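Starting off, we have a lone chain in the form predicted on its own, written out as structure tokens.
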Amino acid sequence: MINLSAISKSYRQGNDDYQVLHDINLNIQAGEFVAIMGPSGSGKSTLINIIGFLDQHFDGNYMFNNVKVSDLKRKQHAQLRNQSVGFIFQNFKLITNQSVGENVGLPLLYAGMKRRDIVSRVTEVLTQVGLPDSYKKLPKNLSGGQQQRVAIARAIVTAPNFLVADEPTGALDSATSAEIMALFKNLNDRGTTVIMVTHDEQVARQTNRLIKILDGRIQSDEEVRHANT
């Protein structure tokens, strides 16, 4: 599904070039549950921005489902992003004055779906993430873990090809973090591809594949073995 070949990325600062990624080669298949781990400044956020079609300016070749991403025009690139990837962030990024249902249904509204169909789909997805009675609630009246579940529901409501989760447990306590990780595992077991950025090795080792990045280079790429497997 995702094939990165010799991906490099640099920024211009004054008269100097700052190299963020160096010759990244990476393949991610549909159905994988992948953690990308590294310290601040390692390049993991830049890498995930490229994978998630947020950054179109890089050197190298990105093939997504046999489509060369760099060949796409701006509108095509935006369309690919909107249809193919769901984003989940550490700080939830919910609209506080809109209900849970309105937050989750927003991507469907942008896609032109009819309102009655939106209500049906949002209700289905909220049930899937364990919030069946939260449609009319406001995000501010929910716990942090519940708000992250809403964010996950919003990310999966369009049935994207893959999810990008950027430090999704970073703002949560350990018990709530475990609940959210269990939800990601359940989604993955049902076929959702999940790519998770984290700095927490305990979280990373709950996935099935761990990629470590340092100074813009992949240091290791290993299968995660679990005690019950």
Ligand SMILES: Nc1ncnc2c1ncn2[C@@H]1O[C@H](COP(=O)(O)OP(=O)(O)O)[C@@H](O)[C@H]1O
The other form holds:
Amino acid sequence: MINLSAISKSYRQGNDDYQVLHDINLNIQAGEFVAIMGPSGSGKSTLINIIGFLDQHFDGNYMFNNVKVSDLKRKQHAQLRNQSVGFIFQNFKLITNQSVGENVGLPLLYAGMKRRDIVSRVTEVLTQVGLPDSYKKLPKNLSGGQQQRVAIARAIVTAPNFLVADEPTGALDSATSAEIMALFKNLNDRGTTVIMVTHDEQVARQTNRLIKILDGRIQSDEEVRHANT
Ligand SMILES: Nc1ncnc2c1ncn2[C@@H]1O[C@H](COP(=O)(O)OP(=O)(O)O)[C@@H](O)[C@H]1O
Ligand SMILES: [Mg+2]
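Now show me the form predicted in complex with the ligand, since the one above was the form predicted on its own.
After this comes the whole thing, all chains and molecules, with the earlier chain placed first.
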């Protein structure tokens, strides 16, 4: 599904170019559950922003389901993002003055779905993430873990090809973090492709593939072994 070859990325700093990603080669198939780990500043967010079609300014070749991403016009690139990927962030990024249901339904509203269909689809995904009674609540009246569930519901509501999660458990305590990981695992078991950045070795161990990044280079890329218990 995702094929990156020789991806490099630089930022302009004054008169100099600062290279953040160096020659990244990476293939991710549909159905995978991938963790990306690395020190702060190693380029993890930069990489997943390219993968998730937030950033089109890179060198190298990104093929997504046989589409050459760098050939797309800006509008097509944005369209691919809206149709193909769901994002989840460390700080949830919910709209504070809108209800949980409105937050989750927003991507469907943008996609032009009818109101009645939106309500029924939102109700379905809220149930799927374990929040069947939260439609009319405001995000601020939910716990951090519940707010992240809302963000996950918003990310999956359009049934995207894959999810990109940037430190999704970074703001949560370890028990809540385990619950959120169980939800990602459940989604992955049902066929959702998940690509997750994390600082937490415990979190990374629960995925199926661990990619380590150092100074903008892939340092290792290994299958995660799970204990048979
Ligand atoms: N928009 C930007 N402009 C300039 N430098 C940036 C920008 N975004 C990130 N960087 C730099 O790129 C490097 C990698 O950043 P990032 O991908 O956010 O790392 P990570 O997510 O692994 O912490 C950092 O040194 C950061 O300062
Ligand atoms: Mg980051």
